[in-house]
Structure formats: C-alpha cells, structure tokens
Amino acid sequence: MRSRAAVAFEAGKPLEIVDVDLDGPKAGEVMVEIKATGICHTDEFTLSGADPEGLFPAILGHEGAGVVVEVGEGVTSVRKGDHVIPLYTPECRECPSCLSRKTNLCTAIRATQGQGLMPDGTSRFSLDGKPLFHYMGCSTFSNFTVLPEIAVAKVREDAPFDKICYVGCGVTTGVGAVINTAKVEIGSTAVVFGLGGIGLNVIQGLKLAGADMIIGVDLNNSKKEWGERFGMTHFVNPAEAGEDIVPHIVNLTKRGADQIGGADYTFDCTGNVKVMRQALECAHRGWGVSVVIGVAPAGAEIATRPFQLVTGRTWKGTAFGGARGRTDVPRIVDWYMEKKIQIDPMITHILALEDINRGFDLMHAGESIRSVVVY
C-alpha cells in the first residue's frame, strides 16, 4: 500500500514528504495507522547528522499513537482496531532481559532495530523500488507503519491520540526515572538539571511520588512558570546563583540537627555531561541517587572524583524510565485519564504532516515544549 510520510533523505536537510510504499505485516508483525506523532530531541540528534548510529534514506519518529488495521500470523495480544502506542523498547517476555525482571532492556529484536530493518532482516518502507529504513523500530513519521507484535503497547480507546503519543517517549521516561529507576520515596528532596520536556515530566514524576521539596534548575528563567505548573517547589538559574551551582544547591537542601545538605535525588535531563557531574555532587553523601537520563553526543565521557562514590553516592542511568513498555504504557495512559499526570500543557504546536519541518524549528527555538503532527 501506499503511505504519505516524511523522509530524512540526507542528515542535516529538512524531511521530504512523500508517498513511500508499504507491504503488510509477515508472521508476528501488526500494521498500524498512526493517528498523532510527537516530534522528540532524539529525532533531531539523528537528523542533525550527529547520531553515530542514524541511517539514511529512513523514516524517523519514534513517539506516536494509532490503531492496528493489520495483523500477521500468529498475532495474539492485539488485533484489528485496538488503539496503540509503539514501543521503541519492545518487551518480549521471553528474553534473559526480560525474564530477569531487573531491566526493560529487551533484547528479543535490539540487533535488527539497531540496522533500521525488521526482525526477519528486511524493511517493510520502500521508495521507488528502492529500501528506506525504519527508525527505532516504530517510524512514526509516516501515517502507516509495520511493527512487531512485541513493540506495540494496547492502550485504552478513549484516551486521546495527539496527547498519548507524548506516552511515546517524553513522558515515560520522565516519570519512569522517578517511579522505576529511582524508586523516590514520600518526603524526599529532588533536583531535576534541565526543565525541558522530559524535566518537567521528571517533576511531574517527583509530584506524583511525593516529594516534598522539587528544585528546577534551567538557564531560561521563563521555565520557572513551567516548572512550577508541574509541582516544583524551589527553582535556580545557575548563572544567578552567585556560586557554583553544587554548593549552592547543597546549602538549599541542608536539614536536620546536623545541617547536611545534599538532595535525596538528582536527575539530568540535559545530556551536558558537565551537568551530569554536578548533579551526582550535589546528591545527599552517604545515600544521595543521581539519575543520568538525558542523551550525551557521541563519544562523551562522565567523570567525578572517586571520593564521591566512597561516600555513598549513587550514579544510575535510565532509558524509557526504565519502564517495559507493553506491561507500563498503559498504566500511564490511565494515570493520563484518570488526572494523575498532565499531558495537554506540553502539547504547545499541533502541525500538519506537512509542516513537520516547523516542529523541529520550533525546538531548536525553543518556542515548544512538544510539537505533535497529527494526521
């Protein structure tokens, strides 16, 4: 069949859009029509060029929402018509990953995920006769997509689909690094580095956990008003502080008769891995927990002093907020519904297919908190 998509041709140029060619799904494989896409900073880093790992021709996106018009044989868990949110991280059930309980790593497809083909080794897109990749397994960007069965997770029918896309990515792993990977207790002390779309979802997170004292930390001081719709408590613009932001967040966090200072736990939503150091040092010496989730551009090292491990600290990465998806996204649609967590705030810019290319002007502005192309 035919498909009206956006195709990243080159790295650096603007998307094409363009009718590409689709086949069906094979054994194990649903196709889905995508309703809504969010447009994420992971697209933009492989489009930039910078992603070590992007492939071209391919049809990127990775943060959407649809329904199932198609399935393979032996498809079981979702059929036709049933409303969904693809799964850049599948979750198989079957894997050593998955089977341990300790990760949503699922390693059931990761080899053929990571080469832009299915897991029989072929694309399901082509152009012209010639193959296009997929994109994390899902290529959102195109209004119709071909995915495995275990990458797409069944959601409920009357959650809307230009709000749960952002269920995609954004706000799964921002709440995840909350609730899955740090495990935030009632009461803690939480500072979240970068008040972006995943930092407020991190915030909204902490909110949702029960942190008593969430401190924003942005260079843009119009993210305070953002950060504060989320539930933060306390923000800080490091090039106001009058010190080095360590310091300062430490004595904002001192408590007890003692007066040590030192968040319970810290999260960088930044990708800045100067950020990241400060973060894991300004944790609570003896138990703090710092949380790298943002993305580092290629070849990027971290580093502290080993005395700040000695003493307790905790340094733990996330991806997807560790949440395995089939079992976790729908659960966080609920939470959507039932007004647990917001959604519709971040949503700023509603586009066109083919105004897509907007949407990624809008983030390098930083106009938008997330642009969604609805269909």
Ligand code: 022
Second form
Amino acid sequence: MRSRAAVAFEAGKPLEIVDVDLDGPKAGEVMVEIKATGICHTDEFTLSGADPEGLFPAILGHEGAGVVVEVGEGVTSVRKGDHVIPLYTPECRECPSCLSRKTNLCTAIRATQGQGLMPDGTSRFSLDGKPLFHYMGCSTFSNFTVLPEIAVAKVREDAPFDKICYVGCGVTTGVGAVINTAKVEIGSTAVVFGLGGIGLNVIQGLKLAGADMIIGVDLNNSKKEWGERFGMTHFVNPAEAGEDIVPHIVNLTKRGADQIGGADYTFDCTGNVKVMRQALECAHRGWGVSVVIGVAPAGAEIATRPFQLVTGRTWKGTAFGGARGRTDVPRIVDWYMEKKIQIDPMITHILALEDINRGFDLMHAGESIRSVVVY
Ligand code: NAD
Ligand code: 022
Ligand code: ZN
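Having gone through the form predicted alone, I am curious about the other one (the form predicted in complex with the named molecule); can you provide its structure?
Up next: the whole complex, starting with the chain shown before.
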C-alpha cells in the first residue's frame, strides 16, 4: 500500500513529504495507522548528521500512537482495531534481559533495529523500488508503519492520540526515571538539571513519588514558571547563582544536625557531560543517587573524582525510564486518564505533517516543550 511520510533523504536536509510504498506485516508483525507523533531530540540528532549510527534515506520518528489495521501470521497479543503505542525499547518477555527482571533493555530484535531493518533483515518501506530504512524500530513520521508485535503496547481506547503519543518517549522516560530507575521515596530531596520535555516529566514523577524538595536548574529563566506548574519547589539559574552551582545546591539542601548538604536524588536532563558531573556532585554523601537521562554527543566522556563514589554516591543511567514497554506504558496512559499526571500543557504546538520541519525549528529555538504532528 501507499503511505504519506516525511522522509529523511540526507543528513542536514529538511524532511520531504512523499507517498512511500509499505509492504504488509510479515509473521509476528503488525501494521499500525499512526494518528499522532511527537518530535523528539533523537530525531533531530539523527537528521542533523551528528549521529554516527544514522542511516539514510530513512523514515524517522519514535514517539507515536495509533491503531492496528492489520496483523501478520501468528500475532496473538493485539488485533485489528487495538490502540497502540510503538516501543523503541521492545519487551519480548523471553530474552535473557527480559527474564533477568533487572533491565528493560530487551535484546530480541536489537541488532536489526540498530540497522534500520525489521527482524528478518529487510525493510517494509520503499520508494521507486528502493528500500527506505526504519528508525528506532518505529518510523512514526509515516501515516502507516509496520512493527514487530513485541514493539507495541496496547492501550485503552478512550485516550486521545495527540496526547498519549508523548508517552511513547518523553513522559515514560521522565516519570520512569523517577519510579523505576531512582525508586524515589516519599519525603526525598531531588534536583533536576534541564527543564525541557524530559526534565518537566521528571518533576511530575517526583511529585507523584512524594518528594518534598524539588529543585529545578536551568539557564533559561522562563523555565521557572514551567517547573512550578508540575511541582518544582525551588529554581536555580546557574548563571545567576553567584557561585559554583554545586556548593550552591549543597547549601540549599543542608538538613539535619550534621548540616551536610546534598540531594537524595539528582537527574541530568541536558545531555551535557559537565552538567552530569555537577548532578553527581550535588548528590548527598553516603547515599545520593544521580541518574543520567540526557544523551551526550557521540564520543563524549564523563569525569569526576573517584572520591565522589568512594564516599557513597551512585552514578547510574536510564533508557526509556527503565520502563518495560508492554507492561508499563499502558499503566502510564491510565495515570494520565486518571489525572495523576499531566500531558496537555506540555504539548505546546500541534502541526500538520506538511509542517513537520517547523517542529524541528521550534525545538532548535527552544520555543516548544513538545510539538506533535497529527495525521
Ligand atoms: P530540551 O532541549 O527540551 O531541554 C533541555 C533543557 O536543558 C533546556 O531547557 C535548556 O535550557 C537546559 N540546559 C541546557 N544547558 C544547561 C546547563 N548547562 N545547565 C542547566 N540547564 C541547561 O531537551 P529534552 O527534550 O528535555 O531532552 C533532554 C535530554 O534527554 C536530551 O539529551 C535527550 O536526547 C534525552 N533523552 C533521553 C532519553 C533516554 O531514554 N535516556 C529519552 C528521551 C530523551
Ligand atoms: C529517545 N532517546 C533520546 C531521545 N529520545 C533515546 C536514545 C537512545 C536510547 C534511549 C533513548 C538508548 C539508551 C541505550 C540504548 N539506546 C541502547 C539499547 C540497547 O543496546 O539495547 C538506544 C535505543 C534504540 C536505538 C539506539 C539506542 C535504536 O533503535 N537505534 C533504545
Ligand atoms: Zn525521544
């Protein structure tokens, strides 16, 4: 069949809207009509050419929601008409990683997904007889896409596509980092570096988990109001703190008779390796945990003095908020429908597919939290 799609033909060039050919689902695969898709940093990272693993021509997009229109042979977990969210981190429930219960990084289709191909080593997309690469196993910048059955989460049918597409990456990453990776307890003190589409979701996750003090850090003062909307209790602009950000935050978080400062949990939501170090060093000696969420440029390295770890701080990282997609994503959609978490205010722009390049411009300019394309 034909599908309208925004195609990345070359690094550094805008996406082009064209009709592409899409083959039907093979065994274990499903075809999904994408109803809405968010535009996220990784799409921009790949399109810019900065991603050494980026493949072209490709159909980007990994933050979508839609409806199953056809299922391949042997598919049992979803059927035609089901509402689903594509998963760039699948959940097969059979590989050693899924069975370990210690990680969400399923390995069932990892190799082919990284090569922009379906598990059988081929692409379902083509244009003029030449294959187009899939992207992060999702390719949500196409009105129709084909995904492995293990890479879709079935969600309730009363949830609006133009909001829950954000659960496909940003919401789950931010909220999941708090609940699954950090496992924040009631009464905790936390610091969130970078109040964009990820940091704001970390803040609402912290609120949900019952954190007491939620300090937001951003170079952009307009983020103060944004943070407060989701539960931030203190705001610091490092450029205006008047001293190094680490002692400033340590001072802010001084509690108890010994007056040792530092937060129970800190989160990097910037992708800047200098900020990652600051986040670690703001964690409380003895027990503070710092979670890296931001994706750094290719080849970047992190540094700190080992003394920071010897004195009991823990440095960890998270992919997709540690969420097991088929199990956890439907629950996060439920939380949204039950008004336990917010999504609507973070969707600052709604665009038609024809205007998708404007979504990338808005992200560059820092004018959007999230832009969503509706088909
Ligand atoms: P964003 O650009 O919307 O937000 C980043 C924020 O950080 C901005 O508000 C910016 O002003 C602020 N900032 C920049 N430099 C800073 C500094 N030195 N100190 C304090 N604040 C600073 O980006 P986003 O959509 O929120 O994404 C954040 C990061 O998370 C990206 O690197 C993205 O790739 C990553 N991410 C990771 C995962 C994962 O699974 N690990 C998933 C999604 C996104
Ligand atoms: C999503 N991300 C950033 C913004 N939006 C993002 C990017 C990469 C990862 C997670 C989220 C990520 C962390 C660890 C891995 N990836 C490797 C997982 C593994 O090896 O099992 C990652 C993922 C998918 C792809 C590449 C890297 C891909 O499909 N190309 C989850
Ligand atoms: Zn993303």
